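What follows is a single chain, given as C-alpha cells, in the form predicted on its own.
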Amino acid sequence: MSEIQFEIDGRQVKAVKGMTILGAARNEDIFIPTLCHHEELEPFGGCRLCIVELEVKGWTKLVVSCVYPVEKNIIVRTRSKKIDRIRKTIIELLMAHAPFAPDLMVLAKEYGADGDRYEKDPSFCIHCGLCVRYCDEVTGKNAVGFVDRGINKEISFIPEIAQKECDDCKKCFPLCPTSYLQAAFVLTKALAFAPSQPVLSEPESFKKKVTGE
C-alpha cells in the first residue's frame, strides 16, 4: 500500500490509502470528538461532531473528518474558532433532546455549550445510528432500524425479531451515547412480548346466580 504522508494540528503524519482523517488522527493519539463513529462499522457521519478544518493549496473548507479519505500534503485542524464554535452548537441541539447524556455532558464541558440554549425536546435519541448499524452490519440481525424520517425519525426495535433475538445478544446496549437504547428495549419488552393471560372463568357461585341452578 502507498504511504500518504500529511499533516495535523502542525504535526507530520502518515497514513495509507484509505483510510480516513479521523482514523489517522486515532492512529497518531489526536483526539477529535465523535458520537456516531465505531471501528467495526461503516463510516456514517452523522453526528457530524469529527468536523475538520482542511487546507490543500491554500485553499480552506470544513470537512467531516471520519467520512473523508486522507490526502497528499493536505494541513488539517482539528482544533479552531470557528469549528470550537460549531460544535459548540451541534452539542447544544443535541442536548435539547438529550440534556443528560454522560458523553454530551463532558463535551458541554469542553467546549462551553449551554445546554439550555435550544428549547427541549426531550425524545433522549440523538439518531447516532450505532444501534442500527451494528445489528446489521455486525451481528446481521436487524432487530432495530429508523422508523419515519427527519424530525420525526426514531428508534424502534422489531418486536418479532428483537423478542427472539435481543435477550441474549444487547451487544449494541453499550454504545448507545444517551442510554435511550436500553429504556426502548424495556417498553417494547413491556408492551409487545408480555405473554397473553389467560382468560379468567367464572367462579361457580356466580355461574349458579346467573343460571339458576
Given for the second form:
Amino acid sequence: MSEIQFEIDGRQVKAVKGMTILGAARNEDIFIPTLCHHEELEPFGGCRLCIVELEVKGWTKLVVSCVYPVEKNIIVRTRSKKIDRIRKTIIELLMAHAPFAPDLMVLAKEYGADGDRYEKDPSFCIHCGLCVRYCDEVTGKNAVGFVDRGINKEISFIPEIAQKECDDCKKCFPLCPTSYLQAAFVLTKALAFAPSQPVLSEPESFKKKVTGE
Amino acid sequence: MDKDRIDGNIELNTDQVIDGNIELNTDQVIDRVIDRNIDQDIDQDIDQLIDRIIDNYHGQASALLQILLDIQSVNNWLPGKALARISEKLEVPLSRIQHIVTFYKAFSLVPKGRHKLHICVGTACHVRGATRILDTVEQATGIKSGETDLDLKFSLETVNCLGCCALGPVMEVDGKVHAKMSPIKTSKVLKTYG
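Next, report the structure of the form predicted together with the partner chain; the form predicted on its own has already been given.
Now the complete complex, all chains and molecules, led by this one.
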C-alpha cells in the first residue's frame, strides 16, 4: 500500500491510495459537513455539502470530497469564502424541501443560510439515499427504494417486503436526517400492508351503540 | 421465439387482461369464483411469457432492462405481478426494478391501450392548430392526455415534437405518422382503428 501525502487546510496529511478526501480528513479530525455520508456505505455524492476546493499545480477546482480519491501533492481547502457560499446555497435549497430538519438547522446557523430564501416545496426528503443504500448494502433487505426521477423522485417502501422485514429491523430510521422516512413507512403501513386479521375489530363503545345495548 | 407465437400471445394476453380489468373497474358484484379463475389464468399466462423471455436472455440479471422492454412491447404494460416474477427469477431486488421501471418513460405500470395515439403539441404543430386535433381526439375517445380508455383500445399522449414540423399538425398512431391533420380527418383516421 503506497502512502500519499497531501495538504488539507495547511496541514500535511497522509492517506492510503484509494481513500477519499473526506475519509482522509476524518482520520485527521478535520471536519467536513455531510448529510449523505455513512461509514458502512459506499460513497454516494448525493448531498454535495462536502464540497471542497482543490488546488493542483496552481489550478483550483471544486470537487465533492466524499467521492474524490486522494492524490499526491494536492492542496485541499475545506473552508473558504467560495465554499461557504456554495454550502449556504445548498442548505437553502435543501431547506425548501425540509425546513425543520434538525441537521439542516444546525448547518444553516453555521453558514448563515436563510431557510426562507427559496419557495417552500415541502417534500421532507432531501434524497440523501441513506435509507435506500443502508437497506440494500447493510441489511440486504431492499425494502425501500427510489422511484421516479428528476423533481418527482421519492423514496418508496415495497409493501410486500416491508411488511415482512421492517417491523423487526427499522435500522434505517435513525439515519434519516428529516424523519420523512418514518412518515413514509407509517403511510405505507396504513395504506398498503395486507391486513393481519380479516375483520377489523371495532371499539366496544361502537358495538354497543350499534346493537343498542 | 418465432413471430407467430409472439402474436398468438398478444391476442391471448390482451383479451384476458381486458377481462380482468373490466372486473376491476365496474361494480364488483359478479361471482367471485369466476373472478378468481380469470385471475389465475392471467397469472399463469404472464408467468409463462416472462419465463420464455427471461430464457431468451439466459436468465442474466444484466439483461434486466431488455427483458422489461420485451415484456412491455408484448404486453403493453408491466403488471406488478410480472415485476415480482422477474425479481424472483433474476434475483434482482424489487426496489431496484421499481426504480428502473419508474425512471424510463418507455415503461408503463398501468394498462395501456392497443393503439398508441401521439398528438404533437410542439410549437410548429401548435400554431397550425394542434389543440383542435387534441380536442377532437379527446372527444372521440373520451380520454384525456396520459389516459387509457376502459376497453384498452386507445392510449392518448401528447408529445412535443416528432421532427416533421412541415407536416403539422401531426398525429402518430402506433408509429404511423398522419400528416396535416384537420378535425374531420382526425375522426376519419380514428375510425379506421378498431
